[in-house]
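As structure tokens, one chain now follows by itself in the form predicted alone.
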Amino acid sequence: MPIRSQDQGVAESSHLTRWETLLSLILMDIAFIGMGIMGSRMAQRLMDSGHTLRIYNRTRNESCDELIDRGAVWCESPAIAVSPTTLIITMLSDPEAVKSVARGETGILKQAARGSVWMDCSTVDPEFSMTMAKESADKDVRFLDTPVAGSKGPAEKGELVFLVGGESDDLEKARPIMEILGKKVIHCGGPGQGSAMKLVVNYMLAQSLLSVTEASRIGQSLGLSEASILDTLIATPVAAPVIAGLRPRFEGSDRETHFPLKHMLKDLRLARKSQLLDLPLLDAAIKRFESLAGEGNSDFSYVYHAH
């Protein structure tokens, strides 16, 4: 009989535990709350992977009806959606939206099962996530702040990056679902640290957009073509990799809204709210996006075209 090393035994045991966890998740319902641009596509991917969803949105929209046609269960309140489940996912626009579905007689925390895991994929401030973690713990619900890096396309393809705050054991329970929805899971620390990292990421995204916008204007004012400027910037280390992905939006071949401008402004304001440091570039970014607030439902890349 071959002798297995201790490391081999541990690896096989870990592998088995992972598959057992995945199997248990496949066999249960998942409550998914928030059917916007991101949530609807994440929900669709989970259904494509064989999961049964109980869904709720504050307004029943076309995305809800499409999921219902495929077998999702529509629920009239968050409490009804979560009551028989052990995994809850929320993807909502801001802290107020999360509070509206979490609290009260029809809220998540009224009926969530003891020991269930709540993944909040919303982009909120870390202080708010810590508050939700405490309120959840009071109800014996395991809270993870799990905002994602990525927009509509990555959500459809399962290429999101999860930025996770919370306990390691709770993360491992939810990891199989995150791996269906994303290409990478980063444990950033305790409660609130996933939300903190998301504000860092979106701050850098905003600055990358603003810098390429002004660089393009400088170059064109000096007689360079827009195409040659973008070709050159993308070919050099000075441009963030995201710029290549945004290029179709700059040149007008992609006019869809992937990430609304109003949400970027909200995220920048949350970053400002969360600390007292002197950050002139953050303040300048907020001012610029505020000047375009009337275009809030446009993609955030609208900044590139605005004068």
Ligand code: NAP
Contents of the next structure:
Amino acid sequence: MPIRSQDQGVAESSHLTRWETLLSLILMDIAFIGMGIMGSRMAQRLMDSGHTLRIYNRTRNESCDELIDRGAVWCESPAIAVSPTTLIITMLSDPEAVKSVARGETGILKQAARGSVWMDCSTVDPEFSMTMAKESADKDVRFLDTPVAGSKGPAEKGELVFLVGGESDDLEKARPIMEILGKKVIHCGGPGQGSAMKLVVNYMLAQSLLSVTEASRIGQSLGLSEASILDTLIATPVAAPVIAGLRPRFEGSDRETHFPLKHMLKDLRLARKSQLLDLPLLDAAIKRFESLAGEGNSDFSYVYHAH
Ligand code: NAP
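May I ask for the structure of the form predicted in complex with this ligand now, the form predicted alone having been displayed?
Then the entire complex follows, led off by the chain already shown.
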């Protein structure tokens, strides 16, 4: 943990020392791995709050260069990124991606400092998080599964909701960072339970989107206008609150990709790994998103427009 001011006068020392001590607790070197839609924005926010970042991404992209221009340290491998830090954050597509940065000669677990905390914000399945927690524990690295609810906008504004699985002591060490990135931290249970909750949340998100899509089509076939259907659904308790936020994407005024459709399909498939056999709504949702897999890089709200 760096102390920013090297130039500490004796006369002002008692107040400044306390202040610097506080700063050193608050400002830490962080290894941040994964500079996609979410990771790049979360990293920017951490830099805005004064933290020093050591960054790695499989591909050195524009977001990496922007962060480097602002003082982030580019690292050629995950191992190099994590070696001098006490906090590691990963924000990657799926279990395969996390595995590829965690294991091997250039992986996180090769070089992570003993006692360092690793927050994996990627959406993965609970079994995979438990495997990572075990492999981390073998290296004396404290693993937390910390997937997030909230997309691009909340990532920029620090309004994510963290769903945490892991030990309370480790959560408390990472909490100040989660509070910069998010508006709420929910401790869901032990290792894997944050990931479990995230799959529950995204199941609901998919169902909300699919049901409003179908409701709108039914209404329009009965002669109602799209605007009046959305106005009515949003004004009543029947629509999930997220629908109001998605409306600009339905109406075409927002055409950006916030949450890629391929990631929603991945999350539904991960939820299908649950032992339950009879999940007809989940199966229907998977089928619908699979039929649109060719649009995997579009926003998941593409499903609203597709017929
Ligand atoms: P994204 O833009 O697609 O970024 C994915 C990241 O994973 C990139 O940094 C990518 O590196 C890296 N990656 C993919 N495969 C890899 C591999 N095999 N090895 C190493 N790195 C690999 O995704 P995102 O939207 O930021 O989402 C990241 C995670 O957060 C996903 O699990 C997603 O489900 C979840 N999430 C997303 C949102 C959202 O609204 N976007 C919201 C909540 C949670 P390259 O740049 O080299 O491809």
